[in-house]
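Presented as structure tokens, the chain that follows is alone, the form predicted alone.
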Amino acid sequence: MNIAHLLRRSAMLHGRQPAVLHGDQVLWTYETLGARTAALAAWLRTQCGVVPGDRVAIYAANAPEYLEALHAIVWAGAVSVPVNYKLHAKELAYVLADSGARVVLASQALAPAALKAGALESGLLVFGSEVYRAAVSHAPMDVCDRAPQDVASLFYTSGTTGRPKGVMQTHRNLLAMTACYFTDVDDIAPGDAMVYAAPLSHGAGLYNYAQVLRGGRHVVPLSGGFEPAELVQLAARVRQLTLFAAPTMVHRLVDHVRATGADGSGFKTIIYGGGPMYADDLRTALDTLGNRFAQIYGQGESPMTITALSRAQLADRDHPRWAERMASVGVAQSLVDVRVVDAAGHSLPAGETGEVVVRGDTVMPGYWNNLEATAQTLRDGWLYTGDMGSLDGDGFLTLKDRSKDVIISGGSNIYPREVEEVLLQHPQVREVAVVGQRDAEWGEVVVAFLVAGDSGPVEDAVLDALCLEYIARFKRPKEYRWVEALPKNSYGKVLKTELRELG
């Protein structure tokens, strides 16, 4: 089934309900959104020559048109290619060429960059232009039939190591992901809303399908991005607001609420994922905003669906293992099987660390035009995530680090997150990232990059003493480097590759 049927259904069932808001103002009802989407799909087919299976890229910052573009592409039977709008021109050119995008839908500000990167002027459709207005007023078409195994979207990985790979996400993958949202993450009630402060080209955009299915509201901030003060105001005005955010964004939001005393009751759910949420930060978030948090762990290769830590589990402070569970990423989502395996692919017992593998209807069929990478990642029916972790006896998964981030010093494995958790206990450490750097004697040594709090850096000896209180001596950093900011990509993930290059 084509996932576009979700919008077609809601356009009929929830036609008069508000669908898309820009700020706190309603732009379109579901009936209008459905009509504009069907018209844009027909324009792609009749005026742009798009046929089922063709790739259509979206190169834009968050905007109301982004949502109708996503749905129109699959409505027409094509494959969406949502492109990170912060990519370098060469990276954009690679994605457009590798995907073979026939058409590029772009915002006005980014249209020149799209042309420079190789998009043909005849295949460029610019949000808000006269041609775009004609496209969303075109005679509509019905949803194109697609098989569950047909590709619905190509998601290009961030490419921090080598060329980005195009993850093929099928209609079945996205429908299974949507089902998992309701069973494992959160329910959606009448009047609920999702605010898109994180890029729609990434995980935040994938969660639009669950909101569409239930007739929820879709809120695009006027800023188009993440501004804590704006989000708090939107929550107060729109109410029942759900946010998907990287941990760094949650940290900024919580800091704003604490500093201003703002009322956060307008937030219904804050879902975090995409990077480690450190224990102290999570405790502060729960103490500040209350029981509004849920965590998900996923990858583009199994979009948003490997494990989840529910609101109820985070709220259960009376559980004897609450602190351990809070530091985990939860349990396997309902439609997937998760295991931890050794180098030979054998399942490891509870408590032992190995690579996290997953299988199920959410797992991609492979990478676009990349058989070698597909064979490395998909083995014997399992997706090898590249993440290291351990399962406890109750099925809670605790991530250690990416396999490539594990530091091997003197033959011993050191997991950077363990060191980072300790260093963040110091009140003058605002952010930290731990990496391994080559060393002639030890193979690798531990180096910590730190961002100081308001009172500035502290002496190495103070941090050494803190580490020695909680972790083995060989795990403590051999060097502390204070920096103004940690390098991050547009999704808020720390770029440890860049930190290693500073050595």
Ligand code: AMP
Second form
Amino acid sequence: MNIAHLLRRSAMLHGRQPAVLHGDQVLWTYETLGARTAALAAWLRTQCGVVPGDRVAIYAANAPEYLEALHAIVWAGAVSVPVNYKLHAKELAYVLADSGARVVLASQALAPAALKAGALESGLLVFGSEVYRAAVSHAPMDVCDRAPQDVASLFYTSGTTGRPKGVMQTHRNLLAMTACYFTDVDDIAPGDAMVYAAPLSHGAGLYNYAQVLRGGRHVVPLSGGFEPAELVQLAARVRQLTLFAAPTMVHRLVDHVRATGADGSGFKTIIYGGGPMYADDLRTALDTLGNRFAQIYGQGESPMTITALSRAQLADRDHPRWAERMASVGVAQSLVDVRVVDAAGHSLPAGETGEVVVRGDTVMPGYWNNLEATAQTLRDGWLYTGDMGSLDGDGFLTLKDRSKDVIISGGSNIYPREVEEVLLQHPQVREVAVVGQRDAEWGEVVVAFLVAGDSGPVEDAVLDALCLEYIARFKRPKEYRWVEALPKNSYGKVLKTELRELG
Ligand code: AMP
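Switching forms now, from the form predicted alone to the form predicted in complex with ligand AMP, please provide the structure.
Shown next: the complete complex, the earlier chain at its head.
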């Protein structure tokens, strides 16, 4: 079994269908994509000395070649290591060394950085180069046979704390994830397309497999990234477009559509996930773009597959618990078990908050070369996610925060997200992150870091009053600090560790 079988199958079944578009222009059909992939795989094996199980890194912004690179690596029986192109040179050097990548596939723009980070000239294959052109027209090889438990990809965690860890994602993990997409997230119909505005090195790239399986179109924006105006135009031209986006991207897209009055009917589905979506933002998104949204909650360790909140559930506004449901991350995806447990690992009843744990075929077998972190994270057959949450009687999971972000003040637990939701209700609060800061008297106190909207910051008293209206007095921030921007990692997640250090 090899996840590359999906492309081989589609190259045969959907050979004449468009596969990869650059902007709105078709670049390759499935037959061509399959042929280029088989050729590149053969090149990796015969010219670069790659043997099954070897790691091959990809260091590039989103580009059409990214897709064939991802597939060629597994086609050759090797392990893909997609590296976020925004990583700092030192982080890249760490990932290349830790994974022991034999070959690095890089874009032209990033090739010098890859060399600086330790990639060998002889092991560097640059997209679009003469050598690359030879590689994608080499005599093809057939898909290398792999066992379901063999590693297909090393997925480096985004590292909001400490060094990134290489999550081993097996062929079985990726296939189970793909199966869940159709049942729990969305179906893919003939003519559908997926646009890669978020980095292919992360969740967006993982969703390419579902699209490949159904012979859907893959759209790489000319900008290679997230530009709201470009995306809206692409949706209008390409139609039936699905976007996977972080909540911050959804926010910006919705702002753009509201400001320009653009028509969003070209979007089929907007899947959001990867971080908390605040209720207020979601309401605006639904009002602006209609019932096109679905949410997923996952982490590299159970890629894209812990829970999902479907389009139908989000659209069911008449449901008596709709407000709670839309603030949740939905229900367990169909091939995983999800529980909420206490510190001793015992299941908690509905309504109680504990750590979210997951079990199933999507769960990684461990971290690459890191037995200690593996033992901490995989216990008694369950993945300990580090996320705190509670299940309701119908199985809807509401996430509170990462366990390490919970603030303990005067002996009481405060979940920052709850405070953030309240502060975001103020129209002049564009972004907010609430953290705990050490305090001699209370242990920790609540501090809110805020980014102001166009008309600037508001008085502390106004925010105090807002908090007192919705949450207990002890949860109210002791300090409001206005900043130009919140520190974020390369995937746009707020680095609360850095904020805590500012104290
Ligand atoms: P990563 O492994 O980099 O994808 O990060 C996964 C983490 O992002 C999870 O453990 C959660 O803390 C957070 N996350 C992912 N999806 C969601 C979501 N839908 N809502 C809230 N947080 C999320």
